[in-house]
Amino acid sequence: MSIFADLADCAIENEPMSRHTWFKLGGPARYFIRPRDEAQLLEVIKRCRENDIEMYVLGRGSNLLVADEGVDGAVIHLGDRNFGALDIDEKEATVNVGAGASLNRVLQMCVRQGLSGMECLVGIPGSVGGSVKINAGGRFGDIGNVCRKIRLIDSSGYQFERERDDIYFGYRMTNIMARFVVDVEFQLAPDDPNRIARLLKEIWLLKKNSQPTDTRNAGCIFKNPRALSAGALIDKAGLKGFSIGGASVSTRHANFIVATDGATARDVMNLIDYIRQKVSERFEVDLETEVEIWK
């Protein structure tokens, strides 16, 4: 009998992860759990810990590659609306939002309320929690710039808060070790909604014209090495359009890998390894992956 049998409203077994990633790839999760609230999340954490079940935290799957064999553990997805609540304090210009909310939804609300500071995140399809944990962003800024407070739960079920001064936001990384981001408070600034909307549109058009937004991909595959562009290095290595199986280096932006019909996660992993090898051979640069890989 499954240890989650009495949680049938939120837990299923052998759920294909291809249904939950933007690559549309990945084998089954032994358990796929979507807690309805924090009390249920804490109970799931407790059972995983007591039964030595590894926990994986799923946001919106936009920066994730899951192996064809799947994962032998519990994939916990904070996708219930209780984990996506959004509260705006116009007087203080703060936004408190649940980790499961999408960045796009938060941005839309900020525009309507005339709150500026998150425009640099337009076009990033992730959840708030996942974006904070990796300090998502781009050339126009990152999410860490506006984080004021974060509420967390670790793998033992301990709940606590971290203030901005306690958190290090680096390039696509933070020092947040807790497994679960529960909610985040952002400090923004009042501004003209029309000006914010224009800036959002400008940044979005720049991304749309330079990235393969209409394909199955997981965003940038590699982090940019210091003072260098991963995409430029891959392009100079002559790898634009290069394919392994159903995975191809995008012809629009070389730091994107596109999955086509018939692609497997193994194809993508092999292509990642091949790109790293060629860039290392030619430029003596070791590329570090930005995409999260579960295998």
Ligand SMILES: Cc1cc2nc3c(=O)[nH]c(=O)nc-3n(C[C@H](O)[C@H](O)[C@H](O)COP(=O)(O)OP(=O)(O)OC[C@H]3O[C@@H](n4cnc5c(N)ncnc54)[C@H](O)[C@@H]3O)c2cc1C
Second form
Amino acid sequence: MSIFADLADCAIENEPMSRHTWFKLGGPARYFIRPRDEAQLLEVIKRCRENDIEMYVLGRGSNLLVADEGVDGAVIHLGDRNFGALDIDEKEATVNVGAGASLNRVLQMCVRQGLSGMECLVGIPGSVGGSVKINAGGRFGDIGNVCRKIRLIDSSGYQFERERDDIYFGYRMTNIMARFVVDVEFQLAPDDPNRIARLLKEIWLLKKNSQPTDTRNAGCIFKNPRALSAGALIDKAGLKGFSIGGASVSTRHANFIVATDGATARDVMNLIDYIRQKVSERFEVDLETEVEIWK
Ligand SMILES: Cc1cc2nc3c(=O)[nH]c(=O)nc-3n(C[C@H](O)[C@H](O)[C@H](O)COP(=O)(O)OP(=O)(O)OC[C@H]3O[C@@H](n4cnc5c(N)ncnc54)[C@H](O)[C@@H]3O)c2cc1C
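Condition change, the form predicted on its own to the form predicted in complex with the named molecule:
Full complex below, order starting with the chain above.
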């Protein structure tokens, strides 16, 4: 009998990860668990630990490539509404948000409330937890700039908080080692809602015009090497439009890989390896993946 049998309302076995990633790729997770609340999350962590089951934390799957063979462990998804609560302190201009909330929802609320500071995150289809964990952002700023406090749970079930100054927010990385970001407090600044909406629109249009929106992708595949653009290197290596199986380098933005019908995660991985090899041969630059690969 499954060790999660009595949690049947939140745990299933052999759930295809293709249902939970933006690439729509990935084989089954041995266990797929969507705890209803924090107490149940702690129970799930305890059982994983006692039974030596590897834990994987899933946000909105927008920065993930999961192998066709799937994941031999428990994929834990903080998708219940209890992990997506949003609480505003107008006087302090702070917003406390559950890790499962979508960034998009937070941005919409910021516009309505006239709170500025997160506009640079428009167009990022992730959850608050996943975005904080990897310090999502772009050329106009990143989420770390507005984080004030983070509540975390580690893989032993220990719960604790970290203040802004305790956390290092680097380029698409942080020093957060705890397995679960549970909620985050953002420090924003009051501003005119119309001005915030205008800025959001401007940044969104810039992205929309340069990225293959409406395709199956996971955002930028590679981090930009110091002072260089990964997309420009891939483009100069002549790889725009290049395909392996059902995976292609986007013709719109060379740092995006687009999955088409029939694509496998293996196709995407082979294309990643091929791009790295060609860029290394041509420019002597080693590209590091920004997308996270579960295999
Ligand atoms: C069209 C498109 C555009 C994008 N544009 C950008 C962009 O401009 N800038 C940018 O930075 N990214 C961009 N991305 C990538 C992606 O949206 C971001 O990295 C996003 O922050 C990932 O959040 P997620 O919830 O989807 O995380 P996931 O992909 O589910 O997971 C990513 C990582 O975060 C971890 N994680 C998830 N939730 C939690 C949690 N609660 N606690 C601890 N760890 C957690 C996962 O274990 C994994 O390691 C884009 C993606 C797409 C598809």
